[in-house]
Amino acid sequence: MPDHFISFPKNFIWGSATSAFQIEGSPLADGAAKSNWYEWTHTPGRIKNGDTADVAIDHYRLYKNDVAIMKQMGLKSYRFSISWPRIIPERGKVNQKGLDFYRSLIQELLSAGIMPNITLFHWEVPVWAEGGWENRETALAFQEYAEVLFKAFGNEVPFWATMNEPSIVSGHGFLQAYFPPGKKDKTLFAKAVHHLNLGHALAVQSFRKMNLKGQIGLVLAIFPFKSRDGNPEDEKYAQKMFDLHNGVFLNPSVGRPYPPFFFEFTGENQADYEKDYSLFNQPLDFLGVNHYNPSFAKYVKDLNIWENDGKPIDGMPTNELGWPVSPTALYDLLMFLWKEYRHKQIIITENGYPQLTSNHTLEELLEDDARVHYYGTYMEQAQKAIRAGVPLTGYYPWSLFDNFEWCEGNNPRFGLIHVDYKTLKRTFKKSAHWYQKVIAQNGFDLGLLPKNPNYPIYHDKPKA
């Protein structure tokens, strides 16, 4: 091997990831209930260009073809979510046709030699769950749903995650009104955070009681916050931002109380929340880390803390959504998580680079050098963290396919596989071919990454 070959441990898990609502389509098929996201996407003005996920990439009907693509790529594992309203159309009722779909998908994966990695909750709440996560009863209903899946598939599926990115659900949904239920209320934000933690803990508790042989964890979107210039006020502000985004879920995952700023920010009574702390202490088999970029914090007096002035540093490369590209931030994050929280296993469950359809020709979308460079430089930092002692055991690029990207609609494309949304044709991008070789070689030649990737560069606008 050349000196600049980046190799990974022998049993490293190479996978890729998707979510149910973003790829399946047919959201009401075969007895499924409506979800909060189904209603959100059918509310005028919520989704760019009026896009919906009614078809998405039609994975619900084309899953066998999609598993064949995974096998062709050489995936060792496939991370996907299960649609709660597809399984539980009303509380206490199980939809057998929903279970049958996922059973067929799981069997197809196992027959292809691909390890299923299931996420129970990737943002879809059934509409029958009144109040959603602001209601404690939703956490109890989530436990019931989890138990249905554990009983159905617990002997076949080796990896489970309870939730995907609860910080996005609580922050975007209850403070920014960007995601459903579209509210801006600190008290409801606090309740949603707490009930998401409760639902997670109850699901883990049920998993342990059933003595299943697999592993269970939690997937968090973790954005390390930094100041742009080292200003002490900005550093304090950055810590507060970290506490609200990350600490409120990281702390309970290892049996610690909420950060004090959580109560300072929301005005909630700490005693009302402490009664569940002992229940939250459910040891995890792994922490799933979704990381795309660092975030920056700039203190502005009297600014609502959630309206952070988070512009990148002047001259910094970004992706096409304006998120900073900083591979070393991944190394720093992995080292921080390992030293501060000591999870016994960490898996990178999402990491990826978007392109905007509106900015490119089809040929440019397929020749995605920037994505290849992004993956390679981030993987390099992941391997560096492993060499430093971080128990990192797997990597799942986001995403396997171009898909419906929530409120952004169909324009941002994160996929290794290009999807024509009119014909549903799947086509390997350059990044897919590159990743196929990475998996086969259990590493890659750093010196062969594309030179001078065409990253957008952020520039501060001159003051008037």
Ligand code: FCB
Second form
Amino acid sequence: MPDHFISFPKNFIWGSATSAFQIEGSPLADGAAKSNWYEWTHTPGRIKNGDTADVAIDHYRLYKNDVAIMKQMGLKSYRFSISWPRIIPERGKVNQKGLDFYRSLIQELLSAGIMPNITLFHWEVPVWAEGGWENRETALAFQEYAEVLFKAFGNEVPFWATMNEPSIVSGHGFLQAYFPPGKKDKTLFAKAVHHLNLGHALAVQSFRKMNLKGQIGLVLAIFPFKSRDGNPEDEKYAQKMFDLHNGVFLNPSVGRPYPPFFFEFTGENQADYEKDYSLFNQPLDFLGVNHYNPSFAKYVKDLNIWENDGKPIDGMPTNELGWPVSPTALYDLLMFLWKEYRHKQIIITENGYPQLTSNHTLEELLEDDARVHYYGTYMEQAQKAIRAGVPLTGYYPWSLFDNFEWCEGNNPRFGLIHVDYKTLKRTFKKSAHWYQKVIAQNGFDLGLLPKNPNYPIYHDKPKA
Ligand code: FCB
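I would like to compare: after the form predicted alone, may I see the structure of the form predicted in complex with beta-D-fucopyranose?
Let's see the whole complex now, leading with the same chain.
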């Protein structure tokens, strides 16, 4: 192997990730209930370009074909989510047809030798769960739903995650009004955070009680917040952002109390929240880390978790949505998490690079050098963290396929595989071929990455 070959430990889990709402389509098929996202995508003005996920990439009907593509790529594992409203059409009822769909998908994966890695909640709340996460009952209903799935597939599925990115659900949904339910209310934010933690913990508790063979974890979006220019006020502010965004989920995940700033910010009474701390103490088998970019904090007087100055630094490379590209931030983050929180195992459950359809020709979308470069340089840092001792066991690029990107609609494409939204044809991009080889060789040659990724460069002031 050449000197610059980056190789990974034996049995490293090479995966790829998607989520139900973003790829399945047919949201109301076969007895599914409506979800908050179904309603949100049908509310004028919420989604760019008026896009919906009614068809998405039609994975609900094309899943067999999609598993064949995964096999061709050589995936060891596939991370996907189950749609809660497909399984539980109303509280206390189970929709057999919903279970059948996922049973068939799981069987297909297992016969292809691909390990399912299931996320129970990737953002679709059934509309019957009134109030959603602001209501404590939602956490209890979530536990009931989790138990249905553990019972149905508990012993066949090696990896389970309770939730995907609860920080985005609570922040975007209850402080920024960007996601459903579209509120801006600190008390409701506090309640949502707490009930998400509760739902997660109760599901883990059920999993342990049922004595299942697989492993269970939690997937968090973790943004390292750095000060923009190193002044002390910004440093303090960055810490507060970290606490509100990451700390409120990381702390409970290792049995620690909420960061004090959570109560300072929301004005909530700590005693009301402490009562559940004993329940929160549910050791995890792994922490799933979704990481795309660092965020640069700049002090503003009335701190709102999402309305900070998250702009990149002048001259930094970014992706096409303006998120800074900074591979070393992944290394720093993994080292920090490992030292600070000591989860038994860390899995990178998402990491990826978008291109905007509106910026490119089809040929450019398929010749995605920037994505290959992004993955190569991020994986290099992941491997460096493993060498430094971080118990990192897997890596799941986001995403396997181009898909519906929430409020951004269909314009951003994150896939290794291109999807033509008219014909639904799937085509390997350059990055998919590259990744196929990475999996086969359990590593890659750093010297062979594209020399010129052409990342967009961020400028504080547009160049005249
Ligand atoms: C993450 C989400 C995922 C996708 C990527 C781009 O926050 O978990 O569904 O939208 O961002």
